[in-house]
Amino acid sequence: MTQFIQLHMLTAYPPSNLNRDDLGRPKTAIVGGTERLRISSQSLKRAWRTSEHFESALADFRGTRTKRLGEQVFEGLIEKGVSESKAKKWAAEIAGVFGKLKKDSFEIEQLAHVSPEERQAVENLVDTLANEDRAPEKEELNLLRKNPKAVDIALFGRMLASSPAYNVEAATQVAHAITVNQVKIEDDFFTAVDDLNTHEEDAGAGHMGDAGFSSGIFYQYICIDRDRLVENLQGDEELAQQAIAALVEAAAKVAPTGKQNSFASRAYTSYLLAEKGSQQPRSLSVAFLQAVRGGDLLGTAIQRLEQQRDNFDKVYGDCADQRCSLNAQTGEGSLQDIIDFVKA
């Protein structure tokens, strides 16, 4: 049977802009009919792949994402010697690999996420062409591998639509974080001063702009499919385990990093609810339906995420086998219990 993790978690974050929408205003949703801050799971897997948490425990087992492998090759080509012309198109044969071109470019037309073993290929690729001054052979383009062992791959999945062959199924779903509360986005209007303007001739700022914030208390939903995890890094259970540690600590420390400079609105997870089992997924957000009110909106959303995780068990039977939490509200348990908790 397979064996997922379950993670609900309860977030305050003061007025911030932690995911911007193209007008640079934060990211809404409407639900239960009222209007909801939402950040985008885009955003957050992001900021969590790219934490200080996944670097210093899986920095060797990490992807790149990018357009600019092709650039990359062109310019080791061109430091190891290789002449301009042939750099560009051996570049472009090398990145083509990854994904279709931009016209007369060796640049991708998508992001690529290219693993570490990936990466690896291609610069002892780029090294034997410069050595003995050819193009590469067609065999020698074989630079893509299945099931490549990348944590943030074997999480996130992969997508490659010129080679679905090397596509890989994400072992972790991620929900948009919202809100459960209402919220109205405010605009916070700014001018910035000149330091050297003595106001003898103009007194006015030296920029004047604004700017949409809001606050409020994010629930955020994250399933891991553990098995199919494992799959995904071939196998190597320890790995995964560190993957899941660090996936698990990095949701709960870090925020996108939009507007922290105007806002410092840094925050740790409030509540964090783990649970194992086999039994199908469901997340908790419709205990959110109706917004949360009142004096004590986390006390308040506590309750109704703890309540509707009863009465699912109630009409459904056990939800999960195990389960762990931490309340940093009232101070029990802990992020480490919950680590060793999925990690078993």
Second form
Amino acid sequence: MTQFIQLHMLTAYPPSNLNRDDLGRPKTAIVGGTERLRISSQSLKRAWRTSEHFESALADFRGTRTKRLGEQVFEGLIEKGVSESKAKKWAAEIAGVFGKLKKDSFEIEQLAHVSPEERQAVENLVDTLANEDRAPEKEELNLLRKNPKAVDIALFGRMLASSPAYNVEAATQVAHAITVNQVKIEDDFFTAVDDLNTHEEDAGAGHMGDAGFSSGIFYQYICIDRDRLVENLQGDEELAQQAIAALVEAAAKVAPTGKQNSFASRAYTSYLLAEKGSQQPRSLSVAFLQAVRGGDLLGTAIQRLEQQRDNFDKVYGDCADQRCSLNAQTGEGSLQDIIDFVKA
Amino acid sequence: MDDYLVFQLYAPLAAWGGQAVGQERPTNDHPGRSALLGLLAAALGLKREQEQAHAQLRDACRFGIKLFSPGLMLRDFHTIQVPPGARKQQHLKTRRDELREPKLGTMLSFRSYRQDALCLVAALSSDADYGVERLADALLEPVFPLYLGRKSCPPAAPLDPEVIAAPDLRSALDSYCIAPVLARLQTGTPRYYWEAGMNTGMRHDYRAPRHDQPLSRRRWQFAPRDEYVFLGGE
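Moving on from the form predicted on its own, kindly provide the form predicted in complex with the partner chain as a structure.
Below, the chain from earlier opens the complete complex, with every other chain and molecule after it.
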């Protein structure tokens, strides 16, 4: 029997354009006959996978944030008698695995998160290189990013048409996020003034354009196949727990980066329901087939979601064994409770 | 009388892949044989590389479909950022690491979905290893997560499999009750689709070729077959 972890979230985004189509307008979908905003599955996953948050959640909390990894490697190599020019080159190669380097240097541009295991792996590699007096091989470098790499690919999978041996089936299923409310995409017509235009010849704008935007409460659904995740991580139960915790945290806190400079539409989730069980997973999107309207959108959406959960249970039998939820509108529950619940 | 396994399929977005070449990834308005076999195989826990088991399941099952609503088409613009020249061993990195590379390129595709499509599926099995009771149990507690064509399309209602003894396909499909909450999705008269050699209890208005009989999952090969269609009514 497979253990599934299902997450249902309601996240309210103010006016935004988080995920755009080929015309630069927010993506939409028709649900229950009305237009809704949509953030595609791939957009959500990209935001979580590439977030600083996701990476640091995976490094053990004793992990190091540093730009100076290269310096340490360089000193280590010199100490062990490697020539300066070789040490410089190898240090840059090793540090480059953890982040983009400053030009002609082995300093990492931005703070990189390095877990204790990764630091240990770097130290081991430094020893090997010094002993054998050779440059690091590509394969050795790639193995340095052990945990984040394993978790990223175990959760989200990998497909390579060219070398199927490396394929990994994703343990996580992420649905497109769709608003519970009907939306109308609005157009913001904007102009940019040319400050040096003296209006002597022409008083027009320097630039004109329009940007589509809208707002809404998104229903997000994630299903994690826990057995598959552990299998993908070669049976490492502890790492699987860390992976699930990191995913929950990123999903609850990280927004896609689209048009964030124009809209600053970052949002934490307002409601999260986590479920565990071996029953056939199902999303609860039918709760919003009829678009939610009226004053208290969020309150109504939460109520509809819970009602739908109960109605499915009533009609089809229990759809999950255990549940845990947080509600940021009323202040009930906590993200830590959810994380402890899904990890167990 | 035959035992039919009947279940409902609904998700806000579903993708029943047609022949996809290059950037265009189209969808049909109802599931094909390959999609339904894949769904059952996922529930049973057959892995992609288990060629033999997939072939056995394929030979065992025949499907009929009652389409309540074909849904509306959605053509999704999908971009993927990729590091230049797909360097050797690049795939051993995390996505975050990958996107740190300078000069990223973009791959474009258009992926089509059906929005709010709803159908019923009736399956017949001629193989005791994959009998309808076993398939029903597998759908209730699947080994792998189920999805409607693409992994990003999870079912939005229990499939609620039911084994129905009926004289023909139509009475099996017509005696199943869809979830009340989904009833509002029905548009017009339901259409019926089935494959050759089924006892249907209805005439076919036309027949059309489809290219969805899986030959090999590993090689991704499909053979043509005929699909029979009844447009509904009397």
